[in-house]
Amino acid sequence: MTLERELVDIVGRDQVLTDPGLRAPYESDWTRRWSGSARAVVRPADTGQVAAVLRSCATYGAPVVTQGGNTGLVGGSVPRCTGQVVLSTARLQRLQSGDHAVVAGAGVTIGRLQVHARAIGLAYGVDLASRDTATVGGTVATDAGGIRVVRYGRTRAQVRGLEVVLADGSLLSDLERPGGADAGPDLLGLFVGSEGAFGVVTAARLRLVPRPPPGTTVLVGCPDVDAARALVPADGVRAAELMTGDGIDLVCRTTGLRRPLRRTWPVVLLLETDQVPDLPDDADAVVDARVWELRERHTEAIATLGVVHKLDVALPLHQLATFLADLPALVAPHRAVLFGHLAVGGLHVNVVGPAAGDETVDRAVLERVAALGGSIAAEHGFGIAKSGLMHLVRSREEIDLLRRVKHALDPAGQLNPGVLVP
């Protein structure tokens, strides 16, 4: 018997990969700057096949790599060696309803949370790009932001319960757990934002809001980011988002969208709001819903500059004045497109022209993030691409303590090894 062999027998045949043109999918990110070749890709369709999954990997001594929606940006949900087995969550696809909460399978996709959500009067408080994509797994595991942070916080303050499966293919779930009846610590709540190295989610029960009346949404040119934060007001904001006019040019240039502005500005300011926003009387300044476009578009067209360094950080309010003065040295001579939530600090940084290998650039992007006091790892974790530099954000204790935890969770290294914990 072979692991192949059993895979098949918990699975069934046509959802074991082991074809090259079948695996190239999974196999690759959507950088295109990280990939790696996988023994098998294994889609499980319940809770039950994950954990025999797991066990008879664990058998084989088969590392394990969990893939969602594979929106990541920072290596971790593809094989980086020889042997790794993808464990793809998109057959996980439960969804129910009920008490202004959902409880979704790992491989809803958030778009699909979203309109579940709408048809039963509610929304879903994360929002991202990507939601045709990416997945309720995914975000668990890297307590993605997005969109609508400033409003509704990280995933992480939308989870209310999860089900998850150890390394040994043991269950752990409170998703049936009546809230306000736990005591003691959190235990469940290490899996948020831990990146598939502490366990595998395979559902998660998460709040549902009361959807919002239409509100108002203004696209804005400014001198300068400290001009961009005088304008997002004190309440009311659901959403603040800024660009550059040089990535707009981009977005336009790629797409065939329309220039909106009159002008091309240093920094443009996406604000969505409950009420009109008030605005200097002469700002160069758009009503209209459909600039979303202009920003949900930045990704496909910076993909066509070639491979991108994609660095998403966040910074203290304050320092992102001083962040973006330095950016240009700092990733010279090379090109640096931004955009990300202002409302927050958090910055996707894109950097352009170093090649798939070269991680000079990064490192002297993260250092500097690191000296003003922000976060290196502020929306797709830590992955491969950031765990070595951990110790930028991180005291060696909880370092230490972060190893002990893995050790304690999976003493073998199984899952998605090298990711999250140096």
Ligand code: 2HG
Second form
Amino acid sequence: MTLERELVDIVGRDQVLTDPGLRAPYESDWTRRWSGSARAVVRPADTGQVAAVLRSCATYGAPVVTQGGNTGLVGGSVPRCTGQVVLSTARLQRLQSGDHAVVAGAGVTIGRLQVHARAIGLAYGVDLASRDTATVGGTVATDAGGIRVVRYGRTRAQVRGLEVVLADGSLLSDLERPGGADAGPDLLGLFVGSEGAFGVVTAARLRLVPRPPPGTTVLVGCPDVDAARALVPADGVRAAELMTGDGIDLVCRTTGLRRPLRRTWPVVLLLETDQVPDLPDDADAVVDARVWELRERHTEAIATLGVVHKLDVALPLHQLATFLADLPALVAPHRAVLFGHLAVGGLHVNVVGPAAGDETVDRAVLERVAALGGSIAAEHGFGIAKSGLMHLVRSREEIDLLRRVKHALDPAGQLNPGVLVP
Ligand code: 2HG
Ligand code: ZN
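Could you please show the structure of the form predicted together with ligand 2HG, as a counterpart to the form predicted alone just displayed?
Below is the entire complex, every chain and molecule, led by the chain shown above.
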């Protein structure tokens, strides 16, 4: 018996992809910075098959990289070295609702979840531009934030229960205990943000929120980031997204969308609020929900510039201006296109210019972020890109504990090697 034969017995011949052409879409990160060739891509249909796949991979000593929609930006869900099996969660599609929550399979996209919630008069609190591809499993594994984070929090705040398969195929689940957690440590909570390194998340119970009535969306040009911050009201904020005039120009050039403002501002704020916000009389602003497209098409527009170094960081709000002033020198002679989730200090620093494998600029930017008290992996995960730099933001004791937890859950280092625990 070979591993491939066992996998075929578990999931069926059509769901074990070994042909290079069929494997290719699973082997390269969205950024094209990380790729590798997989021994096989396997697509289990349910939790029992996931457990059997993991048991077989453990028997044959084949490392497993779990992949959801492959929208990751830090190399955390594609193979890096030969012999790795990609476990795709694409077919884990169950979706049942009850009591202001859903139980969703890991492969359900955020878009499908939103449509499902809307049909019953509710909404899911995490939303993001890649909603039609990004999955429940991937967003749980990275503790994704997204554009509604200011109102509803990150994915962790939505999770009411999880089903997880460990490296040895054993199953952990509290989905059958919807009544709420008992006292004691939140053990399943460990898997939120664990990036496939502790276990494979196969399903989650997620809270749904009341669907808000229509709000107001405005796009407004600002001289600097502090001026933009001053326009964000204390209450009723649904989204406060930061862009730059240069970024908007790039989006307009590459997508054909119309330029929304009279001039190119250093900073552009997209604000969605419950009530119409107070703006200065002479503000260069448009009130129109369609401006969301300018924000949501940033990632695709920036990708047209070449291989992008994605530095997903967050800063204390009072340090944003200092960081933005320092940034040009940190990335010189290259260029950074910036956008992000202003209300929570989240910034997506997209550096274009350095070769894919050159990490000099990445390091300089992330070190500066850490020195300012920020987070170097705000919502995309540490992945391959940043796991080696975790010491910038976590203490020696925390990293040591992380290693011990990893060892307890996955003693052979079978799951997503190199991620979280380098
Ligand atoms: C977003 O906020 C995503 O749209 C992607 O987190 C960020 O492309 C990026 O850098
Ligand atoms: Zn984001």
